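Starting off, we have a lone chain in the form predicted on its own, written out as structure tokens.
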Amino acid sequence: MSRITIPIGPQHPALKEPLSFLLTVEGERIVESALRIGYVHRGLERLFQDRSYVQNVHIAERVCGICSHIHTTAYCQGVEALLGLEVPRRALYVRTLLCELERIHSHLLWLGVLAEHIGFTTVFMYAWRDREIVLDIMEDLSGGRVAHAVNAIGGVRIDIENDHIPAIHARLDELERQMEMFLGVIQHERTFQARTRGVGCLTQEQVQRYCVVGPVARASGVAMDIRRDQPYAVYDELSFRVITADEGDVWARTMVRALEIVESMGMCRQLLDKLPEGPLASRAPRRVPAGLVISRCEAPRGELLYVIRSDGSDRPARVKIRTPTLPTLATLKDQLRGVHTADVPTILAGVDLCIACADR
């Protein structure tokens, strides 16, 4: 049978952001792909060498539209520890319970778009109403949909008021009866498991040559939580479960971000309930003495890792991100081989790829 060439992107319906892909084919089977990536450099990490610390909040909030706000958490706790600051508690708790309200919002978000791909519209469209539950919380305690803008370093700008709590409560009660839902469909429904099982398999071997981390890691086997394992922020102080599964494919990332979900909603409940009283904010030096940090956040997709160096001025000398997308595209010239090509756009939105994180 011979071979043929098709090139999908940069701009293609199957692609949220632009990303190009050589894909060589016998019929309708896949037997090797290139990629290639650049479209979007914005080149974000010299902008954070051009402004002082505090304007470098801004700027890390938009690295990525879907999770900004664990971008400022690692930037600010990379920057306080320069600082030897000390948060206070409560800021911490208001900073861990918008990490987890943005991981429930990405996941939802990525559920949606999963299902659109594989042509289940009916659970895009639930996933998508679902998810307003959740950014109509952060609106309500942020103002903001997207941007939060509610880190700054040496705390927090918000605060939770206490008639806010039970309205929290009600709402994520409404989005676990949701989830209740989803779980049916992705356990049980057999047109959504003809989709996703043994779709886009990777090992626990490939994950870890790779070094790939996130849901995706963990839908294979592998039990790596920042959360669990270098606990930031007040995660220490919550109980929570790392999900895993051993299956390795789409249908094993749907099922461990579903569950992530109902273990974010309970971090929240425990976080609103557990709220304690003081200060939202240390007052912050403008200049950073010289050293060099490592911050490291689990971000919705994984680990997420900042390295800052200063040199002792109001502006830093180097920002480096390291984002959980970066090592997942490495792997999808092995999760394409051998796929026929109507599983493409489901090997790509099952492990949610983040191309503006990626190129920044």
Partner chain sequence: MRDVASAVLTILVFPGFGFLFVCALAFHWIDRRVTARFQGRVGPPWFQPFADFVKLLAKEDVLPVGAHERACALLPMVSLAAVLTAALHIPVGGYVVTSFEGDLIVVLFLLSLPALAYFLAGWLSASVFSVVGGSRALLQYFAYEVPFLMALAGPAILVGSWSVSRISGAQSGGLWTLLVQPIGFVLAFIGLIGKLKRSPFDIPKAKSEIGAGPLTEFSGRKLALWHLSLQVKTVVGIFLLVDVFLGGSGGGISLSGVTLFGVKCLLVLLALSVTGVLYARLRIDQLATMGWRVLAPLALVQLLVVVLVGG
Given for the second form:
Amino acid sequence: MSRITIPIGPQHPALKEPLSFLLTVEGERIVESALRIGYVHRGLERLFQDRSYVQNVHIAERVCGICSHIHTTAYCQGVEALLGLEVPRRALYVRTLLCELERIHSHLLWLGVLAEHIGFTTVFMYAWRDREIVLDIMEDLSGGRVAHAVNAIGGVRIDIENDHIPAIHARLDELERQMEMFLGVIQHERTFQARTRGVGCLTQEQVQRYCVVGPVARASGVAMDIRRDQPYAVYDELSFRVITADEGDVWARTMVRALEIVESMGMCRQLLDKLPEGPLASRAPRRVPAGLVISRCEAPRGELLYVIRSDGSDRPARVKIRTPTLPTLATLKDQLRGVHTADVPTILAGVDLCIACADR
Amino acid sequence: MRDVASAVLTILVFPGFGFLFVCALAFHWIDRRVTARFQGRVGPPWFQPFADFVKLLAKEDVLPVGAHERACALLPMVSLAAVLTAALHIPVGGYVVTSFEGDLIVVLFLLSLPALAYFLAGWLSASVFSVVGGSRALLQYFAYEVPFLMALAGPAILVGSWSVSRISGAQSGGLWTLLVQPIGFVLAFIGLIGKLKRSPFDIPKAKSEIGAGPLTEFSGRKLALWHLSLQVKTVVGIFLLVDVFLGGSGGGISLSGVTLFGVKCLLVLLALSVTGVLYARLRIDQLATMGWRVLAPLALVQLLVVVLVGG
Amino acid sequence: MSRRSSLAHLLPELVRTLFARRATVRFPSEPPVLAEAYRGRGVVHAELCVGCGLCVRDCPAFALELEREGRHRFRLVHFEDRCAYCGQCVDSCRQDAIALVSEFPRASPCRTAFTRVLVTHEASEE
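Could you give the coordinates for the form predicted together with the partner chain, as opposed to the form predicted on its own above?
The complete assembly is shown below, putting the previous chain first.
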């Protein structure tokens, strides 16, 4: 059979992320794939070195459009550790609340993207419609839908008023009902299963060999979660399950993420109920003592790692970001070998790539 | 002289080109609007399909180097002409232009011509996406066409005539074919979805996989004609289903008959929209498996029942 | 597993959506509802501003400039086209003079239309 080469990306209707694939296809089967990244490299890590620590909070926020808050959390946490700064508990609660809300919104966005890629437009519309519930909560709290500008070094900038809490609970109730519907579709809708089961399988060994993190790893049975393994912020005071699945295919990833949304909603409720009184920020000095710090967070897509080196001035000497997408990219060659061309978008969507994070 | 004038009027206005054109755009709009409503959106304003058509007509027409220019210009016209011709033999509200014994076969043949043109368009327009889309279109054709033909053969055998208007007329006194052959109707409906390449069988033009499929490289007037031919095909397919399975206009030409016919058409359209909204797109191998393992045997069972019980 | 696999699992939600409010906002005719906390156009209480320049120093987008002529004569200029609306200036200001209000910055084809003088401080009696 003759081979043809199909280009996918960097501009392609299927791929909202700027990466490029060259797929060599025999009939409808893929025999070879070549990946190219770097289309949205913006030199952000270098930019960090030219700005003060305060300004860098906003640079970190703009590394990624979806997981903006977790980037600032990782960054601020690192700088606070370098300063030896005690962050008020109320601030940590607000920070964690935003982290979990952001996880819900990121996972719902992803569910929509996956649904659209398998031609399930209705679920795409519903997922993005119901994502507005979370976005509304975040907009009311912080004034921004995706760029929240909540974190500051030493604390947070927003407060949650007590009379606002019932409204958030009510919205979470609404989302809970919708999540039940989504879980029903994921578990029972036949066409959905036909397109996602057995597609893009990764075994536990592969996951560990490629150092894959986050929901993709958890869907292959690797129970790793920074929130539990190395709790930051106030995660040690919350009760939650680490969701895992054994199948390792796109369906398992969907299931893990959907159940994680449910877990996150539970965590949001705990945070709102336990919210302690107190100040929102402690004053941070502008100059940061020399040193090196590693800050880890569980981003919606997996472990996010910031390495910050300070030389004692008011600007970091080096900021290195390791995003959860990077190891996942390496697995794509394995996942795409021998699959049907129709499954390529499903696989690419299934791992939830964030190229803006990975390219920086 | 008057015959010529009335023939021209029939072909150009009713139930020829003009009527089908308006119906096609109206059905397209209703479909989009209903789909949008089900998905919690607003949907386009009523003139959107017409505006899109005019816009495409006015746009520059480009083809990539290596595409077969003459074939690419001819294929959309062939496709449109085939579906327009098919419409001549299908009664609309009881009115039919020409009817003869065996016109059901002609209609089915004419309705499958666009699929062939669609495949050739993909093959000849020099793009990998359209080649993949074209081969998928052909595979899909083999998956839905056999059950579709068998499902439509059922009523023909039962009535003992291969003429659409006779089959439609035969139901005016008695029961609708739908009630006699429910499996046949469902199969014909599924086959129609495959024929129209609508969701969940929009496999050849799956936009997240292969762009616009065979039509990826088309633009301007050619694309407008392609879209129009698909939209007219939707209308003709719905007319055919209503005539064969839902009793058409209930016999004779009357205002109530025409209204009834219109209502039935809208119901079938609604059913098409709802099916499009309910499911995820299948993969081509899944459709082929479904076509041969589920639909074809079911169609065979239905035919046997018709022959053994009805004959 | 509450319900078995069904052929039309989405149907109840379709019906619910049919009778629910549409999610679409018809933008230009229907104004968007902005949250109270929305970080839009920046405003300054001129009488509170002392021209310390902390906001200028901390702005990550270099959208603020302080033009100073002598100790009490200065102008604070805001370049909205560069602004990221992050609210760092509000945070940095020790006098609580700056606020971001829930007002949409307008679009314009002309770049200079986005340059606004927030504070003009002339030499006063002090």
